[in-house]
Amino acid sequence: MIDAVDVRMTFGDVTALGGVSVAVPAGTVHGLLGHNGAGKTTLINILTTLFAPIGGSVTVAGFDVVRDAAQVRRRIGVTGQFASVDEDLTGTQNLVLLGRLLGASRRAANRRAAELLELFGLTDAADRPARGYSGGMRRRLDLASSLVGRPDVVFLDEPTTGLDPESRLGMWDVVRTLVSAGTTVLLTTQYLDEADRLADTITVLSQGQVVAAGTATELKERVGRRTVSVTLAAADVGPALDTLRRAGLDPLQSGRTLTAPVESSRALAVVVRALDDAGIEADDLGLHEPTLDDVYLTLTGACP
């Protein structure tokens, strides 16, 4: 649904994308990473029809942005990095004013608002201003606002910025809902737990380059090994470091923690079996994967 191949932009002599590429199948969720100034919001910009590119080739829905870009907007739906919503109107009022300008009836548009109210949970707030709506409430009403067409792919910038978490958990399963039930989404997060729950696949941009694509558990693998930690009684870190490395661990020692990298969880056992065997009873024992955090700092050595 979404396939942008080598694409390039610049703004004067700053470079925003040196030749990005991007694939994203329907019906999936495709986490968009990178810090402030990455190139996220630029490729955004290109893929819902706002830029030109200077160079590559993106289509959207199976149309060329640029060639057919009425053809790509009645496709799509866009939610930027702020909600905008018209705060005089109701959360009813601005769903229908949305359908009528698509072409929709007044019945059907009404029809679509409601269905809309009822999924992002504001049908107790349809007929209150929205100037009245919390943070929360007006960032489910804009996204709600982007779906009245019915698009194929939607795209989400950084939609759960300064929600609560309460707000930000509600979103996540507005997104699943989406993807359920067909709706191909580009997701633009600096949260990076929110790409790990929701995305089928993550890109990771840094100064307008992609620096690592794969799933989730790709990432992982490719920049993080697993651990394993144990907590001991102060007099047990000498014996313990002795046993873990005569079981072909590799411990390092931080304070009473012992910590050694892993191939699989199957070194969890090795570790338990090997201390038990030595007499040495840990405080605490854990198998650590590697997070999306780990990831983000090895590859583009910035805070997320």
Second form
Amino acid sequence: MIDAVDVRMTFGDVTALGGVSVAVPAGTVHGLLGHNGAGKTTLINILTTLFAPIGGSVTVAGFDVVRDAAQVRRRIGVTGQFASVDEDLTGTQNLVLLGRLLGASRRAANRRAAELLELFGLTDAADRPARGYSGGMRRRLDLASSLVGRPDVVFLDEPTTGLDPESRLGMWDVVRTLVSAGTTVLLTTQYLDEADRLADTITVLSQGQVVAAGTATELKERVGRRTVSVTLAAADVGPALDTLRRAGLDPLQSGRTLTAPVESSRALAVVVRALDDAGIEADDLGLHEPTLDDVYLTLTGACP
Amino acid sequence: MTAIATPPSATPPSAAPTRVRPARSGVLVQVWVLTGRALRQLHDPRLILLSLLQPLIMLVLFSQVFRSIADSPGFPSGANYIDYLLPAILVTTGTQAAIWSGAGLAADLSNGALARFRTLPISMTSLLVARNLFDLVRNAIQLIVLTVAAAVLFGYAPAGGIPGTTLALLLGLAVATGLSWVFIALASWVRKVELMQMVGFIVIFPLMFASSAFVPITGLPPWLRVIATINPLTYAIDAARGWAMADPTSGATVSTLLIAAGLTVGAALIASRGVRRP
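So the form predicted on its own is up there; where is the form predicted together with the partner chain?
What follows is the entire complex, opening with the chain shown before.
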């Protein structure tokens, strides 16, 4: 549904994108991860026909974003980083305006507006000017605005930045609802848990380059920092260190907690058996999967 | 740019269920809907009041401060100063409205309210046309109120009567439209409200005063007289005044309309390109 190949973009002397490729199958969610300046928004701007790239080719919903921009625009919905709602208009008026611009009759536009306001829990605020909306309501109206034309592909640039936890969860639900209805979603985020929970596939961008791509699981496996940690009574720490070393592990001590990188989850059994044989009782024992934070920090070489 | 037909083979290869898509809107619908959006701003009664008050204050000040000019050499004999002044104010009020056109668009562009429109299958030019139509409507209301106030308060009753005054008013609207487009073009590239206001006043005030608006050109110092003679606003003011005072000059009228049309077309082309940039 989205097919970007070797996309290059420069602004003056600055290379914003140095040959980025992203492929998103229909009906899936793709997460673009990267810190500020990594090129996420530039890529979104190209995918949504705002910039023409200086190199590479991009098709969205089967149409070239440069040659067939008008066709692409009929099939996409975009929610930018900053809410693009008209403050002087009410929630309903905002949505009806867009419906009319997309060619719906007044009646159809009103019906669609009511539907979306309901979906986003804005029915009570429908007839109030957007000026008085809270940050969360404004973002919801913004997202609703991008769905008026029932787009095939939805682009969300940092959809939950600045939202309270409850609104974030609500936004995730909306994304899931969209995808279950067959919509393709591409979202950018700085929140790794967001990409982890929402995205089927992830691309990690750093300085305009793809540094990693795949499913969340694949990325975690690539970094492979799965660890076992054991918390013990103070007197047991020394003996436990020796025991784990004898079991072929390389534990690090931090207070009463020992942490050791392991290859697979089977290592947990090894640790349990070794400690049990040595007569050491652990207060807490666990296997830790690498988080996307680990992936991100390892791949982008950023300092934690 | 919105008239590209969909080739039958261009169905997207998509696994997503086929959706019922609304028909596309025509440019006229776009302009209509977007003008409606802009006109909603007029719901704020304070804004209407203030935008009417400003030219009224100008009318009161100029008509009283410069009253003695009617006694100066070069002034048409037997004419009232208000009859001489009002047609000029009909033109200069429009030039000030043009500044607000530019500043208004710059505000819209800088606060992100228009960001979404670039990703919609609509012509961005219809957005600009809508902006301009809104300004035209507001300007027309201003000028009508101004004319009525001049007649009621200061006894404006020129020889050209209502037909002549109407033509003067229409000329004022033509000038305002051309200049609005110039500032819309500038705003579509510059996008800074304060900068637009500064540039606006720097451009407009010399145009207004170094012209035949308030005093006969013959009463100006020689260097200013040179500027006033080549100032396009002088043509517009002379033309408007000519119709209102029943002494029409077709040359100035044609020049005014040509300049306004030229500015509109040229600036609209520049603006349509500028406004597409994110």
